[in-house]
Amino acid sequence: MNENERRTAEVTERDLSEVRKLIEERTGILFDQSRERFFSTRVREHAREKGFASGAELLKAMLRANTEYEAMLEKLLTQETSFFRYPAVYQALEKRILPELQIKKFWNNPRTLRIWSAGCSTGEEPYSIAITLLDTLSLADAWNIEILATDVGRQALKIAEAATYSAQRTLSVSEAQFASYFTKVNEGQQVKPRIRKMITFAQMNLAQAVYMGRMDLIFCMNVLIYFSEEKRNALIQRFYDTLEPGGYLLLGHSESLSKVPVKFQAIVLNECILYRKPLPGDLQQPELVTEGRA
């Protein structure tokens, strides 16, 4: 047995349990039995890569230094993402949601649009949202657009703020969008300042309630799967309370609000479901609506 294998073998089930417990206590993120193999593999890989002799040594380092704790958390939350990762969602944003919000806010002064990307990872999602807004809104410069992008991972946010992406991450970006919104650099494509200024990045633990004012639209893609049912329900209630009446919540394909007590109106549109906070006059409307193609 070589040195790497020896160190990996010394991460015991008890060590794994303690690491799992620490992360859940601090973030609300739960790695349950369905993710047991993924969790144990990532913890052992991280312990080996960082040179810890045992899981107990890794745990002590996580408790002693926040940087070590965050490094472990980043390893567990790392996921592949890209621009316009779910095309049906951005099509719904362009064809259904934004036209409705434009009509709703047409006479407002100023015309403000506030959007929250909750769990923004390395930034592709909020930049995709910003590009869709500029491509879709009439007289976009006349709008006061605020996009808040939050994530629990500090390293992911550093990548997001650098705004430079490889060809693999930008496969779904059109030539026209490249010309309008990106600059070619040695490392790949960098988002232009005009887009970057629309977005505020902030580290945030979704398990801790922070008041941010009302939002018109919330993206929370593939984040709820990490929370226990209790934490998930509490977060959905926060989203509901944060949204303006008539505002929308967008979730990942594998996530659903079917068992959540909060009463959104679910609109099935092509390959995605839009969750709309009812307006006062909509309370008698059906909770599930299937519409035609976007």
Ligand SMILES: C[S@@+](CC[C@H](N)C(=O)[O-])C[C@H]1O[C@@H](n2cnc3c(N)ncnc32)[C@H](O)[C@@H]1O
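For the two forms, the rigid core is made up of the largest set of C-alpha atoms that agree within 1.5 Å on superposition. Numbering follows the first chain given and starts at 1. The structure presented is a predicted model; accordingly, all values stated were derived computationally and were not measured. What changes on going to the form predicted together with the named molecule:
In the two-body rigid motion between the two forms, the C-alpha atoms of residue 218 and residue 102 are best fitted by the same superposition. Of the two rigid parts that make up the chain, the smaller rotates 14° against the larger between the two forms.
Can you return the structure of this protein in the form predicted together with the named molecule rather than the form predicted on its own?
Just the single chain follows, nothing else.
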């Protein structure tokens, strides 16, 4: 343990509140009562490890230098994820969404599919999407597929780009998928270049609007639950504007758009809800459709 680690930074409630406000303003991430303990422990640990004498000093450094701000932010991100995290979502992609898009785009030349994994963490989500596309699309090579995977966390993106995962982290990948899409390397299993080149990883803060062209599908799973209501509503409006008519928004299991003033059509299919941006002619259709078990 070095000298800095032994020093205990004095971090007051006021300092915590200022750090919380800064992170919320810049990223939309809210640390409410339920996450207060996680938040204060991480801020205090970080201040101690970095050798700041006080919370005020930490805050000053965060305001002065983006690297200091990002170093603190990295410690506060929740980046839990896994391959095929919600099997029902990938089944819906295979059985419902892709067949519909194949029909819709059949005569398009080039036949392009643009997908955004917003809040992709360490990459398991965009890789699962790419694997599902290759397993499902007939004549996958005839498609021009672009998957954009973004996250605010640089460390997570580095792991995503390295594309190498331990056996423990790939338990939900089937034998057949392993054989087709992974190679054994010293550190674990690496996703093959064929899949990797379908995905572009980029650092992006969802609280700041960036123009990225129209998307057919947006996956934003387990990100909105951490957002303030104001930022969440603004982001959902942006997702709506970014989607092609007939495009889909997919959220995590504990997230819904029930209180959001944006006109998606909600399709309940087995264990998931698909949010579809209506086509112009769909406007008379019901806002809620149940197609499988709720």
